[in-house]
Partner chain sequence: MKRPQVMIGTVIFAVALVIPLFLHNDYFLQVIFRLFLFATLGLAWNLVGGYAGQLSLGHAAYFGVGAYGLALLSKGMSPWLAIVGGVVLSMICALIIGSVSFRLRGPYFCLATIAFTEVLRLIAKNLPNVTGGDVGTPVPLLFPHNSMRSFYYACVVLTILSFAITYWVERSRFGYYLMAIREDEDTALSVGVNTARVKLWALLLSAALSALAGALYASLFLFIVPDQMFGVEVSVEIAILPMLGGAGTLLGPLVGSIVLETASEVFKNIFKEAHLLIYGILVVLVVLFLPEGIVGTLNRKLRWFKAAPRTPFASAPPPGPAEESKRIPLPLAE
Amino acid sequence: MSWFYPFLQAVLDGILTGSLYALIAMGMALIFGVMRIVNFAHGAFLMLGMYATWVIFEYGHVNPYFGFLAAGALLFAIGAAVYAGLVRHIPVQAEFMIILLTLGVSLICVDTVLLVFGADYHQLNFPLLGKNFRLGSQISLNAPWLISFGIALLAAAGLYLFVMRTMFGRAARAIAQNPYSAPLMGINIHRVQAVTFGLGAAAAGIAGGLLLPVFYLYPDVGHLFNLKSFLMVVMGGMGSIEGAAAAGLVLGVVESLTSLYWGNEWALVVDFVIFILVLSFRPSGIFGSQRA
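Mind pulling up that one chain's structure, the form predicted together with the partner chain?
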């Protein structure tokens, strides 16, 4: 049984990481599902969320587990502004123009942060960080990861319910189904899409705030998560947010197991190989029903 506890530990760690992946991916899936926009600035939004939480912690001494709320609000505003100021003016059919646009937004975000805060790595330091939560004699879970996991789960559930149960969510899903008849049904398409873009960005911002205590911080940190969230959205299937969430959890576990058996440096390779395999054989996704 000597293999069992390391395996279980890796699976549990993977689920903890995966919950944050899920939240990031849900934000991107929401934007992709409603507007068919591949948002290359998603990682940059995550990074902005991390920096916002960090600034509040460093200068306002607010615990990041409250600070992430401010990061979410800020990113909601930024997301809605990016939509209203930029994305809105590009015709939807010019999909590569939108990819380029979001790439440009991402470069601007990352390099502005680089100018203001410099390229240094930062890491939070507060008493909770070293604490572990022990399950039996063999398994131990890192306390800040557990808290982030709990909050991420709540945020993901909230986002899901908001999209599935409210009138706004219904309007967004109507646009996803058919962007041409939705306005005919009295939906203010630009307002709904601005809020959707804001919500997607806010999900990334909240995930950034939750990631801050357990990760390190530098201007280009979002890049890694950007590529992973593409993978999760494609795996989840055509902008289905529940599919993206499932893909996030699976990805977390797969990465964790790869690190355990092959070594950390191969985890990303496995990610991208999965990405290529999914794109070649199941481009409509593995999880979730195929929506619109």
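Given the form predicted together with the partner chain above, produce the structure of the same protein in the form predicted alone.
Left out here are the partners and the other molecules; the chain alone remains.
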């Protein structure tokens, strides 16, 4: 049984990490599901959420587990503004232009942060970081990861219920199904899409704020999560927010087990192997559908 406790520890750690992956991926999946565009600025939005939470902590002395709310609100406003000022004016059919635009937004965000804060690495330092909860004599869970897991779970559930149970969610799904007929039903497409883009950015911002206590902060931190988000959205079924959440949890556990048995350097390789296998044997993703 000497193998069991390390295995269980890795699975639990992977679930904690995967909950944040799930929230990040759900934001990207929501934008794709409603607007049929891949937001390559998603990782940059996550990075801005981390920096916003860090600034609030450093200069306002606000605990990051409260500061992430302000980061989410800020990123919602930024996301809605990016849609209204830029994305709205590019036809959906011009996929290449959308890719270039969102990549450009990402570069602007990263370079602005570099100019303002520099390229230094930052990490929070507050008493909670050193606390662990023990489950028996062999298993321990880091307190910041556990708190981030709980908040991410609530945020993901809230986002899912908002999309699936509210009038806005019905309007968003109507646009996803048929953007040409939706205006005939009295739906204001641009308003719904602006809110959708804002919600996707807010999900990234909130996840960034929750990552801050357990992750290093630097201007390019978003690139890694941008790639992972795209992998999770494709694995879960393009446009399926529940599929993206499931893929996030799976990816978190797989990465944790890979790090345990093979080493951290193999984690991204295994991610891509799973990605290729899903595309080869189940191209529609885990949920096998494309819905918002």
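Rigid core (definition): largest C-alpha set, two forms, superposition within 1.5 Å. This one's a predicted model, so the numbers in the text were calculated from it and none came from an experiment. Positions refer to the first chain, counted from 1.
| said: Core superposed first: is there a CA shift of 2 Å or greater at V278 between the two forms? | reply: Where the cores coincide, V278 still shows a C-alpha shift between the two forms that is 2 Å or more.
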